[in-house]
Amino acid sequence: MRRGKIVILARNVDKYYSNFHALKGISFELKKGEILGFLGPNGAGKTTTMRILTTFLPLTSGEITINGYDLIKKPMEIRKLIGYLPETPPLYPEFRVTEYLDFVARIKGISRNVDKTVDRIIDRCGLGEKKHSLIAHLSKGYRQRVGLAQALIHNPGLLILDEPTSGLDPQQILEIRDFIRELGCEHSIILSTHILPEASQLCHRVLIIDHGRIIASGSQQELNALARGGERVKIRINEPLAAMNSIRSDSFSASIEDGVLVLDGEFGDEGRAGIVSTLVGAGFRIYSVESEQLNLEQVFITLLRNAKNV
């Protein structure tokens, strides 16, 4: 699918309940074909963002367009051109899965030719073994796969999934990981996780979130930059409480790990070399230095430590 067209446009949202302001003035954009993450701790703000987009919340205040249609104005229009997968899927255990989604298809407009929309999504799904079985019956990972199909089952340009992988052992996480994958090339998608591999393996954005606010958005080589170049330097040194305070700055963040000092910011060769230099010429032992890129999980610790000391 070509990305490009937007999809979703959103600007100065703020959610409050009651005196709890949720949403803080977050601002962003999906371009079709894109998946893009909503990344962030629990209580963050990703639910609450998911379900204003699916139009069970109000905003309080702000804009939301979709496909051109605006949230408030047109509620209904917008439903239909979403799929929703919210973090625990909306099952009833007593039907069976054919049942279930016959009900979803109906309840969501499809009169024509209900039985081969069913059995289509079924096997997009992964559940034709199961389609038979009572919901109550099946696993946590067929589970999460009947909520998957029935926000598929009237083909949604934009899916929307909060936590899809949440309670899954190991195997089925892999399972639905490669499906959403899939679901890419066909479908734009916001996927909220706390999850930071899923994030990277899944998303060509990821949105940042934190206490109602978007702190960072890009790419994973964007938000590298943005976490002051994305480059770790470790330095095996005699005494690394000491060298850290001697070379002390505001370009670059330092720690101390299993009493090795860690370096995170953006330094090239001739940076690194005259961190090195200056530590020598002061008197420390250096025994080694590495550098290695910045991972998305060392990323995202480290944009969530200078949103909090801004």
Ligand code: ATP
The other form holds:
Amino acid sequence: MRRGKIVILARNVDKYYSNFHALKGISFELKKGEILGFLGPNGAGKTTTMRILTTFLPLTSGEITINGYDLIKKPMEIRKLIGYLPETPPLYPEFRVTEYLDFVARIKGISRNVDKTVDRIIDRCGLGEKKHSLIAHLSKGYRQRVGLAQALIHNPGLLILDEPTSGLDPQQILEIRDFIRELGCEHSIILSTHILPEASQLCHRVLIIDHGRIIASGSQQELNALARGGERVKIRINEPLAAMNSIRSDSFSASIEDGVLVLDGEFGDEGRAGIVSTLVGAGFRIYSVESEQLNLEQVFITLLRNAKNV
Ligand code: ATP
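Now that we've seen the form predicted alone, could you pull up the form predicted in complex with this ligand?
Once more the chain from above appears, this time first in line as the rest of the complex follows.
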């Protein structure tokens, strides 16, 4: 699918639950063909944002357009454009898979070729073997496939998936991730997760949300760069505290972990050599120097720490 056209434009979105300020001026875009990740800890505001986008929850202030439609003025048009997999999909356990999907198709206004539409979606979601089973008897992985089928049945251009792999076993997680990747070839997708490797594997771009704010955004590479170059240097040294105080700088952050001086920044060979010679010149004894690239998990923690210090 060609990427580029803007599908979602969200500007300064605020949400209050009575007095509680759950979203604080969220702004972002989603382009056609993109898989965008909402990454954040529990309570960050991911579900709230998704429920607003899907018109299930009103925003308090701000502006959202989807495919050019204003969310507040054209909710019915917007619902047709979106397939939504909530955290807990609205499944009816006493229904068989085909009955349930037939029911959903009719609710979504599909009136022609319903059987064919249901067959096609059953095929596409790998539900063939289970199509006559009661939903109550399905494993969590198959239930999630039924959840995806109900989101996809009207062939929406945009999919919004709230924690799509939550509660699945490792094999099911891999299967659903592969399926989402496949869906990304034909649909624009927003998915939420608190699993960092999932975001970095599936998403073209990630927004990191914490306490109702977007604290960082970008591709995995950009996030690494955002976390000050994404390099961590560990120096085993005779007096770590004194050493830390002697090299304080605005261009990197310093801390002591398990008696080791830890520097997060963008150093490179020359930068590391400069720090080592400064420390040696100041009379410290260095026992070892290690350098590692931060992974997304460490970047996330660093960003959260920086956001709390702002
Ligand atoms: P999780 O991963 O746990 O689902 P989340 O990032 O999706 O977290 P939200 O469910 O959007 O977070 O919640 C954001 C904040 O808003 C939380 O502090 C939550 O307690 C609060 N909240 C959510 N729904 C309501 C509600 N109906 N009334 C009051 N507060 C709410």
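Take the two forms, superpose them, and find the largest set of C-alpha atoms that agree within 1.5 Å; that set is the rigid core. Residue numbers count along the first chain shown, from 1. This is a predicted model, so every value here is computed, not measured.
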item	value
Rigid core superposition, residue 17 Cα moves 2 angstroms or more between the two forms	no
